[in-house]
Amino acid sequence: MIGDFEYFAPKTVDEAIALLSKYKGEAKIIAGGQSMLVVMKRGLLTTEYLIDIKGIAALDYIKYDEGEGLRIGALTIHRAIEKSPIIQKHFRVLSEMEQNLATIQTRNWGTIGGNLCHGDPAGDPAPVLIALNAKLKLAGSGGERIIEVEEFSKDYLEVALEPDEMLTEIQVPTPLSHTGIACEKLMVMKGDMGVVGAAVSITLSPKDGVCKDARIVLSNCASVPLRARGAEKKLIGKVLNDSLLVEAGEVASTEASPPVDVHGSAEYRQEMVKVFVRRAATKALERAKAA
């Protein structure tokens, strides 16, 4: 049961930050509420002050410039990202990721910023954004700062926001040439949270096809989205083939420390890491060769 709270609905970022500063450490932000309301109903989160930022229209946008890359406002809904022609053309992995994120009803209301700030290691956007080397813009009473998406998650449901800060923008650089990016996740049913998931980025040298860079990120395999750096090292500096991708999946499995629940044991999830890293890496490699 949700307890009583005082409700605010600011219309600008400045108004929201002023409220966060006034009730520093006591207020919580709600955007779409698709995750937060569940936590509140279960009694896992209580607050005296709830700041609803859904009405801040200035944080709902998708912009692209080849030099600066992609900019997504924190209040952009998942469905807008899924259907955006700009994203489908230049960052299609984000559109593909969104197609398997919950239901259409959820995607029509839930926001990308709310998902990231919820801090669930089983969430879909963060691993893909880490594979894309994305950054986040945070705004607070002390001004703005930029943080890597990889550094944003601190622990289960804990992110690197100060009490008077809010997420305002996701920044995704234009991928290097000859880069392919893909994501795959194991679901009980389409749209479910991933039992495990993998996002992989591969950049090839146009001269000899050697892997110049690789990023492998796992979901629901630790208390935060997990960068499998050991698996990445297996690929960088080599001409990639199926056996190397299999080996990368095996190494990634050893780096994972997955949870145990009704959907699978830790051992099962580690086996599935092997499968889904290989699947995502295979697709990313095909795209890198075609880029």
Ligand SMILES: Cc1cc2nc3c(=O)[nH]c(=O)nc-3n(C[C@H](O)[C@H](O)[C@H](O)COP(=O)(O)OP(=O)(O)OC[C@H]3O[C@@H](n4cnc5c(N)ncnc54)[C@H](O)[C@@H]3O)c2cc1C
Contents of the next structure:
Amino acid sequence: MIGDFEYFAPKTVDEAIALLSKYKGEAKIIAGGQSMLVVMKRGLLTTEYLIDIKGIAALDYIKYDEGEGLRIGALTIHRAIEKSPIIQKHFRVLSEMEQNLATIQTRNWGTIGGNLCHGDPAGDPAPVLIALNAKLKLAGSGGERIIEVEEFSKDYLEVALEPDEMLTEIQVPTPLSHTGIACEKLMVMKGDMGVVGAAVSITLSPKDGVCKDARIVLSNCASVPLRARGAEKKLIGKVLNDSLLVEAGEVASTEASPPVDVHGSAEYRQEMVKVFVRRAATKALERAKAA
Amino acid sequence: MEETFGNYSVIGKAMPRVDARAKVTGEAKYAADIELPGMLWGQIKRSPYAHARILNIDTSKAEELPGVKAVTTGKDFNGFKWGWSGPTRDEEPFATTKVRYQYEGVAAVAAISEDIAEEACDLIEVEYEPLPGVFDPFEAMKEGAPLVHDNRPGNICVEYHWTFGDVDKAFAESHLVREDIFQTPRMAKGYLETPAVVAYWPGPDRLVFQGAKGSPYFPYRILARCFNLPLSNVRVIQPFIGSDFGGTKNDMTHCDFAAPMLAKKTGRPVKLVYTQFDTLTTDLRRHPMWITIKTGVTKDGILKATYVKAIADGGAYTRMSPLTMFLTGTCMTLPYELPNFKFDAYNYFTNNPSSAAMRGHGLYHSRFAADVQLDMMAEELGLDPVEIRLRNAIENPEPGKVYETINGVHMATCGVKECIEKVAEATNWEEKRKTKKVEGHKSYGIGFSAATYNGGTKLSAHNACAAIVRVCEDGSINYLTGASDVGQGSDTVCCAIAAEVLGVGLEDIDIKRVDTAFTPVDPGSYGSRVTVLAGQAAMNAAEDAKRQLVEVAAQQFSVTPEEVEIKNRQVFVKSNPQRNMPWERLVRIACYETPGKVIIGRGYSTQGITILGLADLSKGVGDIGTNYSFTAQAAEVEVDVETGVVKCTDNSVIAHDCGFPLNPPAVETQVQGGSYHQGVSAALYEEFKMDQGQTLNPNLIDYMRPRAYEAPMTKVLHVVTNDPYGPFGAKEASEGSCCSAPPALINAIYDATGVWIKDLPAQPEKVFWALKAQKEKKQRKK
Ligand SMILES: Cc1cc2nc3c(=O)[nH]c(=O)nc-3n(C[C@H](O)[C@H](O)[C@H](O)COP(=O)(O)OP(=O)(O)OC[C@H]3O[C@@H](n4cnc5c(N)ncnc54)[C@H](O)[C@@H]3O)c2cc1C
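So that was the form predicted alone. Now I'd like the form predicted together with the ligand, please.
Every chain and every other molecule in the complex is listed next, the one we just looked at coming first.
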């Protein structure tokens, strides 16, 4: 089923990177295993060397500083993000996103880093982080580098990690003032992967209430998390109202090229993009006004 | 305070389940837990094709792999075929000439580890000639369609044509006649425990089989025939069973043949455990059915006639399809009075995995169609759904009388009216129905339904359950039965019945798992038959033991046996309870007075057969049940009208007439489980999606099964009718509630949205397009 592999459990990032460099390309990192094991059990992935990073305690943290913003260690579990008072206070949308990510059992074991590195375009965190303008810190044998979350996903289950690199931190800047952010996804049952989903960030100008910036990101609508730039353009520079939000949904729907599978046809998903962009945008706008 | 029923010492009130401790402590061993010295692992080689001729099977490379101890193919079984009944033996343990569904087994391997067994399967080379297939009944019925079984022209698996009364005349006389087509999908049974088995041969002609089988006397008989053994030499030892719900755990799977054959070849124990993938691709599924139903009513909504044409996808082999189609038809004449009824059933072979029984067997499909159509007709007539049901519901017969339907189904008790009334009252139906609730994009609605199910199912051939009550010299009791508790709680009620009759406590009785070497033969756990029939066996066996003890007591008290009573572990003279002795003392006297007695009570069930006879499946007449449960249900749904997502809310109530609730909490939880897990779930979520015989969602992420978040906390109300054919008045519990949930939910979706979803499940996309079409139609009208 899963096959034979050699197992390592490094305790530090340096040890992990040393192993990655040593077995370049032959090794695979496992964190919570919530995505990996599904893929391995279906026989879609085998590896010679398995590097279990769950024991690297230094990568499990949530830090906040108004100037620096939010820093989340790659090994922080979903449930910790969901329940963090700091996040609930300053980045409520992240906590809300986590509440509908899988079941409590999965959230208690799966990590935010693992979710992002899995590179599933249906994943919930990436669109929200892209809406939040977040960055990732990657560590490799050549040192560290920073990359936009938006640049990280390359293709279906493919991310911009070199064979000797790992994700260590998620960096979320403090949003500009008068910004509201919300996410919504279509679930048939609570905790399902979204049939489609949308994360929307809206920043208003305090003077005249004009939309200064909008970021609309769709999940499960392309091979990577999809920025609906056309839909964003519909909003930027305007005083927003309900019909503009409906229009933004309609434009986003034309930008999406969702998959077809047992959970829905492409046509249905396109209809749902309209609904979920509008719903998330409505909530984001309310929040921006209240901010 | 817990509700209690009747005036009894043990039954009719909450009692702990006798298996609870073993299960929560992990002491309970399931088939997959069994480990034996020298045990080998088996694995099955399966066909990638849904329909193909087998040209050659080369096992040589697999045999040469180090660690492989034996390989078997269908040829080793010398042409043995098996089936649900004599005339329907159409399946080989492993396909030899042709595979008929994807992943059908063609060979099996035993090796020293799971990995080696799997590797060896990959090394087996099978040459196939792929054949065109038929993947639904409509393809299967076409002229010139490929044949699944060369000797079965037209791919017809089962066909019934029954007529009772004169439907044409009745339709002509009806005020309103409606015809609709309803559809039910293929579904998984939903047991957590996948098929698993360990088999070994303690001697050259002695087989021990420990498998996850809900009806252990099925493999007992089938394996005896397969390996040409006397029944006395086939020992099936029943592990704990991780639920069943019909089909696979009654019948055989490839692993049930592979383990004994590989064990025979190697002389070592062999174990096989199915993965969830094996289960979701090859285990028996609920039949997909297309039900065309035509019904005529008077202007007052009184049913005049129903014509049902049921078309089913039977899958690759016959399995239990003859019974499924019978059950789909027979129940049309209850729970409502129906004077004219016609039924045409067609079950086709296809190149899909076989279909078979699932909780609510048969009735689920046609009662769904009938109970939704009843709401449609009520609306056309301007009648309330509760009112039309009350007008048609069969009355509870007077004590001593028996109601007979037009197709010869008999019932001495029928609590459906009371169920309907209770649910209407508990939900405040009229009020609730009037208040239309719309909150933003959510629309709420409530729907009603009523249902029935046969309890104490009896088929042809052997039907009796039996029990042995062994009273030990210290007063404790061993209870032996061939009836299996697969999780439904029957061990507890059988022990409770024995305790009640003997006048002792539930804790005095120790029940053993089935072991065919020691326990009496039993038909099996299916058709809601265990409580009714094994329960009667428990009663009879306990009475036999009690009679033996009472004789001793009578001598001791110098009275006649009729004057002696045993209650709450006290033995006394009825007319003078001062003259008494403790139960232990009586037992000790009985066992130790020279020469000493050995107190063994034995009993078996006779109920139902002796009184009402057996049903004739082909003619559609007679009783399949010993008695019949009744259910009424109201369910509230919340529909997201922008997305089509439907949820069943907590505002759902069920009233259930199970005759008499022997263990009330067990009845309630079974009813909730049946109604929610397999009723609501069938209505809203579950369906195998197929493409040319391939299952597209063979995992529990894509095959949607709801979790606790989606579970409505249904309220359960008891209706007690004390059926004379059941032990202490009991009938069946909960298969009825599995049938009442889908129509209640579909009727509720209509109440919320004005849209009829006639093909289950009401998955979001389906509801969304239906709502969109409705909106466009309205706009066009304007
Ligand atoms: C039943 C179920 C439901 C789910 N529902 C949802 C849902 O609704 N929404 C959603 O977004 N997700 C969902 N998921 C996915 C899952 O929760 C996440 O993807 C999971 O948390 C990944 O984290 P992990 O630590 O388990 O990663 P793993 O499975 O251990 O790893 C995933 C991938 O990331 C790599 N990796 C892990 N950590 C690092 C690192 N630090 N650096 C480099 N590479 C790394 C691994 O090599 C692997 O390729 C669901 C999963 C399950 C089982």
